[in-house]
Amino acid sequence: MAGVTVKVWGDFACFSRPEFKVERVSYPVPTPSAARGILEAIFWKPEFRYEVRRIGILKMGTPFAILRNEVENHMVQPFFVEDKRQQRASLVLKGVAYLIEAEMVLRPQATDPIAKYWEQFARRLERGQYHHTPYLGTREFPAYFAPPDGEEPDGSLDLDLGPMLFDIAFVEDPARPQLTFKRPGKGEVKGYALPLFFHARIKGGWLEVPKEKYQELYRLEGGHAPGT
């Protein structure tokens, strides 16, 4: 395993709470899956996975209500926007900054040492390179990133956030063919997506991510995961 630390910030962020079906309401801090997505935008290979260990809160951000035009659902055929447009309110965060600490963990099919991927990540972080634009919850809100500059979270910040989305497990199950996804060595398989949650608490300015949730995730995904 190899540790990485990244400072990210942005003008706006929206880490949507799944319990709100229509209007978007953001968690007050990034979910582990959102933090993983930022790291994967910078550098990703199928030979490893990021395990987010903790998220430091440099700027909490202030709640900010906006009204946006959206289409009513995913469209696969051409359509007139005017026929499908809906206005939806969103409660987002304005002015945020975080530190993301994670470990790069090799997947079973990897043949090269983790140091190879860690060095590639470090170079891309230093140069500001990325595969696709990192974003803070939704693609409309881009994330800026850089190596940590010594800024530390507010040590007096303690909050109990309650249940928070941890990540999505893609469970292989031919009896529930809701999705098609790829497995190493198997190609495309059928199954379903299962959201996993954990009780989120900020202590001393850090949101700690329970390591054991990754073992639950890997168990559900049938061993196609690091360390299994």
Second form
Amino acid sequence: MAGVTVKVWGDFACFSRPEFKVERVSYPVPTPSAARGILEAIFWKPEFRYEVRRIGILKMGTPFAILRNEVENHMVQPFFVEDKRQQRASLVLKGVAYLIEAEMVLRPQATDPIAKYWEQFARRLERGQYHHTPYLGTREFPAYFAPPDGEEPDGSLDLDLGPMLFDIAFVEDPARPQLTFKRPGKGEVKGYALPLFFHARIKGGWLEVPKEKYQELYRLEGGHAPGT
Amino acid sequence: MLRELKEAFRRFHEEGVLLPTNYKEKRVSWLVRLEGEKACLEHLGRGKGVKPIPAPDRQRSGKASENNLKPYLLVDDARYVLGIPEKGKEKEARLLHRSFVGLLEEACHETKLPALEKVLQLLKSLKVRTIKRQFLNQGGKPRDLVAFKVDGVLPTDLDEVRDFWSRFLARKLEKEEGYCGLCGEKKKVVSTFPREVVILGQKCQMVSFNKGAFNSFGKKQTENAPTCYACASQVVDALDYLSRSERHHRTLYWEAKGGLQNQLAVFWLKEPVTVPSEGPAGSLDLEAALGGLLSEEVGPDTPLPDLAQLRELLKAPWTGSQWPTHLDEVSFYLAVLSANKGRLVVREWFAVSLGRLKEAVARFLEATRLVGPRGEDPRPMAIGALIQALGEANPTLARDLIRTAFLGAAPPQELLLALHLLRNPKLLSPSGPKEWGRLHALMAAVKLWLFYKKEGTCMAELDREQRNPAYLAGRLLAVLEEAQKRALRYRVKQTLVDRFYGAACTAPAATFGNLLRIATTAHLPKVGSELRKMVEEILAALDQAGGFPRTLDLTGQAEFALGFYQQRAELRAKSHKESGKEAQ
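Taking the form predicted alone as the starting point, write out the structure of the form predicted in complex with its partner chain.
What follows is the entire complex, opening with the chain shown before.
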């Protein structure tokens, strides 16, 4: 296992709550899956996966309401946007900064040592390289990132946030074929997506992510779990 | 927000103010009375004149079809209860009536209640034809609500019926298994929320995924946000109560055409708090008082909140044997809601402890506290009054003011619209009580913008020691106007304020020369020494402060307006007192 720490910040962020993901309302801090998404935008290979350990809150951000014209359907041809207009509100965060601490863990199909991937990540982080633009919850809110610069979260920040989305488990289950996804060595399989939650608490400016939740995720995803 | 609503459900449930699970208050127009073997129809009236009764409710939308039949138990419209069709929709009425009877049969079978069996027997007997005939003869309409009363009792009030309704809805709504996003337990999650809430007259689902673009991972509707039946029912019941209760909601913005512009604020404390107060009651309901900060306009059944009392309370230390312990830690919740095409929109949401809120609210009350336009005692102003006075059709303003009042955020720049409005002579010289109130609120908005973040400055009344040139110039204009009025024995149609306020508040140096020349030659010689002395004092202070400013920026114009208003208020109060003495 190899630990990585990244500082991310941005003008706006929206970590949509599942219950308010249409007329969006953001969680006050990033979910572990949103943090994982940022890391994966910088560097990702199928041979490893990120386990987010904790998220430091450097700037909480202030809630900010916006109203935008969006569309009601997924893109199908032909698509006349004027017929599909939907005005939707979003309660987003303005001016945020976080520290993401995560570990890279190898998956069963990996053959190379983790150090290889860790060093690649460190090089990309240092150079500011990324695969696709990292974003804070939604793609319209890009994230800036850099190696940590010594800035620490506010130690006096303690908050009980209640249940928060942890991640989505893709459970293989032909009896519940809601979607099709790929599994290494198996190709396309049928199953469903199961959202997992954890009780989020910020202590001393850090949102601790329970390690055991990853074990539950791997258990649900069956053979998709990391090697060790 | 849903987690806090779930907590609120527990509080309201303990207080006994909630309706039974998935019940809603409905205004029933017709009552079928079953007494012994007799059945008769009674017309209760229509609309707001009818007292609402709690009745089973569920989410119901779309065109009725074999696959979309959702009758309410025992209380529904005449299409369902009696099969009365709308014009040309006889087939639909038969379908709806069949579904209503089917649901009643299920309830009878499960509860074995004689009252339900009696209703079912009636609907299956020939007597129902007489009831239908009476209904139509008395002008009944297919969409009128009809209920039953069996031997003087509404069956919907029976515990067995309530329990059945909850079980029935759970069976209908629970689908796949998943982790509930509110309680975290692995349970069956609901496919849709049990019922809608009504936000400013518009029905909407709390959690809705009613268009294709909103769904993810092949899931539909509420499967996208897994919630168990118990949690879903509790949050809907709690929000329904909050949006109905006059104590817990205020309309922030409303337009008849509806839509996203309209905004409703709902608020509550984690637990009810009563604190000692010097008022006549000896105690103050903190929740109601904080609601008064949003708007002082409340319904006839709710006591009028007193902002001055709240201000006194916030100034006092929260200690003593009568005070609740851990008061600082009690949370205050506030959400601003709108409805958008059947979906609930959260425009603002925060949870703040009373300890933190106390400072922000005290500062807001102090910053808006201002003497009345006719010299009435200074009083703070509610957010609703400020918005109404500004007449600004900007829903963001309401939310920004809420953040200022409860969280201590900087006041919105839109408050300065008041300066623009004050240049209208009609506003500066009000005629009726409503207009006087508007002027007061506009000046309170100006004062809030000026003083919110300033330490130690209150200026609720005229400050004679103030040496700010803009403030002094404002005062001078008020005195010169008074001199003009007195010289012309108040028989003046248009005062110098009506003509020169705009110029004086933007470019005092260029305007006051002319005004002073007219005053010293035409007005001041005809009035007593009091006003002359005042003019001299103000001019001396202005000299010390560097003379008339050439131009005034927005801050300067705000200070000018405040000086003018406060000086005018004092002059009015004085003349009111003198006229009172003369009358005696």
